[in-house]
Amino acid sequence: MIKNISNLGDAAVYCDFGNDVNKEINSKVINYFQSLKDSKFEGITNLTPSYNKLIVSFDLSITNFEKTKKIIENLEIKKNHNISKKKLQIPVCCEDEYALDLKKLEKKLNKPTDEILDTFFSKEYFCYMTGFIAGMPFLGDIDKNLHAKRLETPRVKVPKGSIGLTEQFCNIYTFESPGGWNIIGNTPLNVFDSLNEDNPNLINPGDTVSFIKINKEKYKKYYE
């Protein structure tokens, strides 16, 4: 199931599930991630899943690469472990002040705004991973007609709550941060709660997300 297991520095194991990015491979990554997390092997300090890779970090004073590799190779993958599979609806306002790159996307995709938004809001999106900044969900797979490259010059500051598109993914900026994704709107929801130590992410790998278009008046009511 894992194509290759190798060392990553002196205190981490690199599990390679292949180069393709799809739900099937990502589900295998999530299964290994959750099974290792539930097993609580001594010495494993951190687990970092991505689209098709899993990095297992360990404490070199307790274990080593060979021992950790053997744990992974002999791991029992549990079928009924608690993988997040929530279905969430995220409100998004796409009016001009929040849709920072919609006009650019019209030119990039050679499509009118209405068609871009109708296509975007018509689908559900699968959460492959979170990362880059805390809790940022990487959601695929957007319609092929909306695939666009990143901005040639990334922004120094992208507002919190911005909805970005690039290639086959969309995401939600959980904090104001630098970024080069094409911004088409903004959600008033708090997608990452740093005060909730047990489960700070609103969206976790395995969840499904659909977006609901709202106007500016409804957007502002979330802050009243």
Contents of the next structure:
Amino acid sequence: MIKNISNLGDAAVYCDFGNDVNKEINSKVINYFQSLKDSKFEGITNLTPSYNKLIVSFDLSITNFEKTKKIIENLEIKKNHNISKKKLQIPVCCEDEYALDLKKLEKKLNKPTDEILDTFFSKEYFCYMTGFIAGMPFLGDIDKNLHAKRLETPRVKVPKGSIGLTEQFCNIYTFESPGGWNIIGNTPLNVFDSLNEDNPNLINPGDTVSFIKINKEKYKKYYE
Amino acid sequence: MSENFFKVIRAGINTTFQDLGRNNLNHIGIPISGVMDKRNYIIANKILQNVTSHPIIEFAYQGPRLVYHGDPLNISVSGDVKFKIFKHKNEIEGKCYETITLEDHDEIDLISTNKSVYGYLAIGADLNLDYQWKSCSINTKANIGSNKGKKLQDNQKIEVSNIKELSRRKLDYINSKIENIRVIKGTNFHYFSKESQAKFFKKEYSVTKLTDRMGMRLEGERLDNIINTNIKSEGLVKGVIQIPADGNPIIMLADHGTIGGYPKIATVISADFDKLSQLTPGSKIKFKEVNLKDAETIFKLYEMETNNIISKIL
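Now show me the form predicted in complex with the partner chain; what you just gave was the form predicted alone.
In what comes next, the whole complex appears, and the chain from above leads the way.
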């Protein structure tokens, strides 16, 4: 199922599942990820699944590329482990002060704000992976009519809770961070909770997210 | 029972508690973190006979000034660090790589690192720190780790307990300088023109000021991408060199983002991380290609060398 296995530096195995991004390939990545995670092989220090790749990092003091590659090649893939399949609703306020790039997006997409937002709020989104920063979900797939490039100059600081769009994906900035996605709103929900060590991420790969539009009054109530 | 603690008079520029970091959390976006210069971290702790994973104070460029209150306690400083000890109004020039005994009201001023970035202050006692995912390492961007995920603050206290026996130990050691950064070709090496591939190994790159615990930005001959300046976002590891559209390399360091979408031209080998992290802005570096087998051998040598250095602590 893995198309190509190579090394990424001297302390990681790079598993390539193909170039396309779709749920089928991603579910293969998640299956490998879960099976390896459950098997707890000594020396493996990190597993980083993404749309169509899985990176397996290891401790070079304990093991090496060849040994880790063999583990991956001989891995028994279980399909019925506990992949998260929650359905979540995320409230989003798209009023001016939170929708930092909506005006620019109107021009980029040549569509009025109402149409952009109606399209965005009408669909459910699948969580392919989390990362870049802690807990950030990469959600897809957004409607073709909303595909836009990243900002030409990325922001140094994107506010916590910002909802961003780029190409076929949307995401939620779990805390203030640099970033270049087109910001169309903000959620008052805490999507990453570092104090909850067992379950810090609200959204996990395999989950489905729908966004619910709220006004500023309702947004502010979350903080009361 | 008396209370033993340090009080922070001046926190320094980028002072954090660190250990070996936290594993198995990349998939939720949490990087390993941990000390930048592992060898200097291990040595500072071994001088005090601390265990390898003992928490340490890491600082960059300028360290903290601390006053100590309590029963006599040993500390050690590693790296290339200029520092002073104040004992009853006597000012003593500090020496790295040896035990220093602090008594009630003594002060230590970690003034600066010399032509390097990171220095370490190890303490011969337990530090009463909060742990997150079994590590005290602070990731200031995500506010994870001890000290509420924040850098050391002026006026805060650092409580210690279980003070160790005050034996005297020292090591003759000089940090060696690096000439080349050894790398293994990356998964997207072929994204770059033949000319750029050659430039990457022939030309010098300089370390810019936009370098921190997350990444090291370099400047030099622009590397031309002939396939695509973006890839589908995928996992990163420490040492990966990404090339964004502007053609300047960025090397992933301890607190790096776990996922990235720029092509990977190469990855720095594990044995060179310590020396890489000590390169100050303006330093020139050259990349040298090694294959995987060589990198594994070089790593074994690096580990043997570290053990050999530790064995010379007297």
